[in-house]
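Have a look below at one chain only, the form predicted on its own, in C-alpha cells format.
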Amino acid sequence: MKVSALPALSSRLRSSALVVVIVLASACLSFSADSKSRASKMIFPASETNYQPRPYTGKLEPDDGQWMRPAKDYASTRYSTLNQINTETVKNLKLEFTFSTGLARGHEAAPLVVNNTMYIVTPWPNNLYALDLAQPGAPMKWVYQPMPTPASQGVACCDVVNRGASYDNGKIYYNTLDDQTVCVDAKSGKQVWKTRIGDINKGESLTMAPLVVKGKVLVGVSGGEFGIRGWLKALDANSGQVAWTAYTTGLDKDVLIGPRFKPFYAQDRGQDLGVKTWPPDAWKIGGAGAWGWVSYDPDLNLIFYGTANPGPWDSDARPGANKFSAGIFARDPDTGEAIWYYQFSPHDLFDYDAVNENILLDLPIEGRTRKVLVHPDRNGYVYVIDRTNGEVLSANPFAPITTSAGVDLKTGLLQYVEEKEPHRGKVLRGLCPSAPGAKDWQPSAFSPRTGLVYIPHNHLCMDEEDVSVNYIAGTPYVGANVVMYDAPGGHGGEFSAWDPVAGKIAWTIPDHFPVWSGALATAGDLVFYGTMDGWFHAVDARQGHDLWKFKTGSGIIGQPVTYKGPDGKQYVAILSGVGGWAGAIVAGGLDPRDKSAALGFVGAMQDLPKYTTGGGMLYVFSLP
C-alpha cells in the first residue's frame, strides 16, 4: 500500500444552520468524464449463479415480539421470528394506523416496541413520543421535549437526523443533537436523568442510537467533517454518570489501550499508535468520531463499533495511518479497555468511515465453525472477521470499486489504487466506491432461514479533487471538492442479498436511487425495506421478488421493524420523511444545479424533488 505524505491544512466550507447540511465550492472545477473511462480497472461483485439456502445453526436470541433494542437483538441480526406476515399473507397487507411527527427532516430512526407501547425519536428537536397499541389508532401517551440547543443545528453534517433509542429495565435511553444522551421513565414519559457530554463548540453532535449492555449507556460521537477528537462513552444507565470514554486517537491511555490490546496484524500494533501515525498535533482534530452501531457478544463478553474517517479529507494534510480511525474495536464493556483492532482503511483517501453494522454470527468458514463478525465496509468490501482475534477471513466487493484491488488477507491491508489516489489539486475521476460508500449507515439484516445478508446500499461513483483546509473550531473541516454520480449501470443503489460464507451476492435489486433505509428479515421468509422517492417494499427473502409495496409520504429512510400486537397479530412499522445526506437537497431546499451542494451528493441525487417532498410520518401494517 502506497501512502500519501505531504504537508498542510487548509479550504473552507460553507455552513448553514437553515440548510444544516454542508454545501462545497467548486465553480474552479469543471467535472465532467467519460463514462467509459470511469468503469475502467473496475471490480465487479460476483454473484452466486447457484444459490442454495444455507440455514442458520448457531445460537439466537429468545424473541418475544417485542422491539427493545434498534437492530432488535445485541447481534444486530434485525430478524424476527414473526412469522403471521409471510410469503402468501403479505399481499393483504393493509395500512392499520399513522403518526405524524410535525416535522419535514430525515427520520431514520427505528421505532421500539415494548410492553404494548411503541416509542419514536424524532429528528431535532428530537422528541420522544409514546403511543398506546392497546387502543384502538394508537393514539399517544405522553411526549418528552428535552428541548436540545438551536444552534446544535449547525454542526449538524449531514441532516439533523437522529437513529433511535435502546430500551432497558424500564427506561428509554436516546441522545441529542446538542451532546445530551438522556433517560425517561417508558411508562411515565418523566425524564430520570440528562448528561451532557459534548461540546457543539466544538463541532461534536450526536445522532447514533445508543445501546445499554450491561448497566452501561455505549455512546459515540459525530462531527469527523468539524475536526473533533472521536470517541465512544459509557455511561452509568441508572445515574447518567460517565463510567468510561475511550478515545479513538491520542496516547494509549486515552485508547484505554493495555496489555489486554493484542491486534491480529502488525500494523495495528505498537505503542502509543495513536499520536505516531499522525502529524504533530493532528490527531487533536482528527475526527475518527464512533456514530454509528455497537453490537455485544455475551460471551466473550466484547463490545464491537467501528471509528469513522480521518478528518480533515485532504489525506495530504495527515500522512500516516491515522490510527485508529476507518477501523473496529472490540473492547470490554466494563472497563473500556480495548481487545483488538484492525483498520479497514488506513489513511484513509475517501471518507469511508467504518462506523456500519457488525452482525455477530457462527458461521461454517473452510470445514469449522468460527465466531465472526459480518461488516459491509463503507470501501465496497464486505468482511468475515473473527470476532475473537479481529483475523480477516473473508473480504470481497459488494459493489464497483476503483480505488482499491482487493484486501490482502495475509497482512489485512487495503490495496489502494495508486492512480486513484487523490492529492491537492488535482482532479481525479471514476473513484467507486464514492464519499458515502457502497454502504453508509443505513443497516442491514440477517436471515437464519437463508443464511443471507440483507444489505441496503449505494451504487455511486465520484469525482474529487483536495484542497487545503484550515482549522477553526465548530466549523467546517473537509479539504475536498466533490460530485457524485451513478456507477456503471444507470441507477443509485440496490438493494442485494448476500451469501458470506460463498463471499458472493445470491440476487439484487437495483434502484434508481441509493437505498438510504434499514433492511428488515422476518421468519415468513420476508425482507423489508423502503426507497428514497416513498415506497415500502417487502421482497422473497429468497429468490428478491417484490411481493408487496406502499407508497408513502415521503422518502424512506428508517429502519422498519416488525412487532406482535396486543392482540395478538404481527404488525410492521416505518418511519416515512426523506433527508439525510442523500436526501439533503430536499430537507435542506438546496439547488439541484449545485452538483458540489451537500459534499457533492446532490450532483447523484438532481431529480430527488421530482419524486418526493419532506414529511415526517409513522406508517403500521398488519394483516386484516
Given for the second form:
Amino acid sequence: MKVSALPALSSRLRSSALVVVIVLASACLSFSADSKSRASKMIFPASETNYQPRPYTGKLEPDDGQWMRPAKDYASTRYSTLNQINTETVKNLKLEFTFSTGLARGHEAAPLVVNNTMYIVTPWPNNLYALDLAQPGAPMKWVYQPMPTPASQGVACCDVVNRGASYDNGKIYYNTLDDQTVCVDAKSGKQVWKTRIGDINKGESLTMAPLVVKGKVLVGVSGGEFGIRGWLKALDANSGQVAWTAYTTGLDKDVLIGPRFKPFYAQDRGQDLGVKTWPPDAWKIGGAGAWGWVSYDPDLNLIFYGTANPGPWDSDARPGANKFSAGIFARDPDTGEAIWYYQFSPHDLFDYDAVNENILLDLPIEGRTRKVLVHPDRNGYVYVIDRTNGEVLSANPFAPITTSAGVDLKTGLLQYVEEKEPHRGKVLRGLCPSAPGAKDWQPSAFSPRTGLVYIPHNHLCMDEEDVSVNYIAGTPYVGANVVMYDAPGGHGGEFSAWDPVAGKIAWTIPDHFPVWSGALATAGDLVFYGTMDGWFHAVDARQGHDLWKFKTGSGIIGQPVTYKGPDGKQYVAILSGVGGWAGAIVAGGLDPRDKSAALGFVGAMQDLPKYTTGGGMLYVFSLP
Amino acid sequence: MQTDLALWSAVAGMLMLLACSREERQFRPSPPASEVINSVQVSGLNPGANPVGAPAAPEYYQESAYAVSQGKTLFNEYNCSGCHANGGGGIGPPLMDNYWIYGSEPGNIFTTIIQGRPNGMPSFRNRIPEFQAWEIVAYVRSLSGLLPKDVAPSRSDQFYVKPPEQSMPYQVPTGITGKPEPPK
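Form predicted on its own done, so how does the form predicted together with its partner chain look?
Whole complex next, starting from this chain.
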C-alpha cells in the first residue's frame, strides 16, 4: 500500500487519476455536458521532487514525557522528544497492556498521561477511566461516570464521539455529549464541578476536547447540522462559572468584537457582519459551532480556533458570506475579545468547517522568520497564516480539488468554481473534496527534526443535491442529499508528509479508507497513525517507510500518544474502536443500500463492515 | 365505432374502479391514539403466555398510494430524513432493513413517533397531527417492502441515492415484530 510520491510515480498516479475522471465523467454525460472542463479543472497537490529535511529552528515547549493536553503542547504539535522507540528499535515494539471500554461506538479521544496515571474518556456515556501505570497491567484506579442523558445521542450528527480531556493543576476537564463540562479531581476521581452550558433541545452537543489556558477552560459547541447558534465559552477552572461567551454569529457585542478587532482582509471588516451577512434571523440558526481544536500562543497571549460550517447545507437558504462561520478567530483568552478573523470558505457551499487544528510554528518564509499557524483546511488547502495578524502567506492543495480554483493571496478569497455551486433541485457531480473535507477533525503532527507536518486525511469526492429544509429545533437542519466516493486513484484516504515551507507533499501513503485517526510524531523519527481496518502503523518520518504495524481489534480513529512510564521506558498508546462519521456504517449498523446514509458517507464506506466490527479497546506498546 | 367506444369506456371504468382503493382518500378519523398506544408492546416476552394481539391501527393508510406519498413528503418535512437519511440511517437506525428495535407493526411505529425512544428518537407528540403520523407510518413500512407494490412510491425524479421503495423486496421483520410469535 505504501507509495512514496516520487515525481515519476506521482505523475503516473496523476495521469491515471485523470483517465479515471474522464471515464467517470463521460459515463455521466447524461447529467452534464461539460465533462472535459470538469476533468481539466481538478487541482492536485504538488510533490517535492527532492525533499531535504529542513530541521525546525523555532522553539518548542519543554517536554516532560507526559501527555497533559489533547495536542501535547499549546502549539498543537503532537510531537514528543522521547526516542527509545526509534527507526532502529521499533521492530521490537510489543503489546504491553490493554483495557476495554466495553463500548461499540467511535473512540476518537487521546489518552492523557499525568503523574503515572492514564486517563481515558469514552464516547457516550462519556466515562472517565483512570489507570494506574505504576502497577503491572495498569489496573483501574477509579471510574467517573457523568451519566449524560441517552437522548443526547439524537443530536450527535456524526456518531456519539468524544475527542478527549485536558489536565490542568490537579484536575481533569472534559465535556459530555449532553452539554456539560466537568471537572474531576485527578487523584480521587471525585467530581469538583459540573456545568451545563448548552441545550440538546436546541441541537447543541459537546464532542471536543477542551483546552485550559490561564485558568480558563475553553469549550466550543457542536451542532452545525442542527441549526444551533455557534459559540466558544471560557469557564473558570476553579468554579465552573462561565467567564465569557463568544458567539460565532450575531451582533458584534455577542461575537466579542470591539476596538481591538483588526482582521487582515477588507471583507472581514465592518459592523455587525455576524448579522448583516445573513438573511434576516438566519444567523440565529446558522450553525457554525467551534467543535475542533484550540491552540494557544503564550507570547502573543492569543488563542486560535476555527468555526464550523454554516447551516443549513442547503446554501440557497442563506445568501451572504455567513460571517463568522468557516473561518478562524484569534482571541484574547482573558476577555474573549476577537483580535482577528479570516474566513477560509465564505458562504460555505460544501460543509467545509474550519475547525481543524492550528499548529503554531515560527517558519522561514521568503527570507524572514514569521510567526505562523499551519492549518490544513477541509476545503483542501494547507494554509500558512501569520498568526499575529491573520495574513495568508500561502495556501496550497493537499488533496484533489474541483470546488475551487485556488486562493487569491491578495484578497484572501477562495476562488469558487461557478459550475460546482450547488443549488436546489440540481444534482452536482464530482465535487472534491467531499463534505468531510480533504481532512476532517483528525489532527496532524509536526516533527521539528524533519520540519514536516504529518497529515492524516481523506481522499473523497461527492455528488450533491440541495433541497429545502424546515427548521425544527432539536432535529437536523441540513437540506442536502449527498453521496461520497473515492477521489481519483481508487483509495479513500492518505497519510501525507507535508512541507509547510515549500507547500508540497514530501511523501504519501494511500489507504483504502479515509485515515480518520490522529497522528503522533516522535524524536525517534517515527510517525504513528491508525487505519479504519484496524492497523496501527509506525512509519519512518523521513521517507514514509512502514517500519512496524499491529492489527488491533477494531478500526482505529483515535489519537496516538506517547509517554515515559514510571520504569523510565517509552510507551505508545492508542484507542481502537471504529465509528465517527466515517465509521457510522459500522457503529450505527447502517444500510449500505442507501448511499446517502450518514450524510452521504455510507456511499464511500460500503465495504467497511467487511473489514471491521466495533469495540473500544486501549492498546499500549513498549520495547521489551 | 359506437360499440367500441362503449366497450372501452366500460373497460376504463372498471380499471378505474380497480385502482380505486389505492387512490382512495379517507377523512374518517383513525382509532384514538391512546387506544393504539395502549395496545402496543415493545417486548416479545409475555409472562404466563399472556396472549397479545397486533395493536389496533387503521388499515386505510397501508393501502393508499396517496397516503404513502404524503408520508414520504412528510418524512422529509418533519426532518425524519435528517436522522434516518433516505432509509439507510445515520443518527437514527436504518428503517429500510428488517431489524426493528421497537416493532414493525403500524401501531408500533406510530407509537415510536408519538412517544419518542430513549436513545435519541425525539417525541413528536403534539407536533405531528395523527393522520399525518399514520401517513408517515405507512411510508416507513414501505421502506422495507412491507406494503403492496402498487402502493409503495416508485422512483422519484430527485437525485438517485437508493433503490425506490417500490422495488424493495418484502423483508420479514425481525427483532420486535409487534405480533405474537407462537411456536411451530
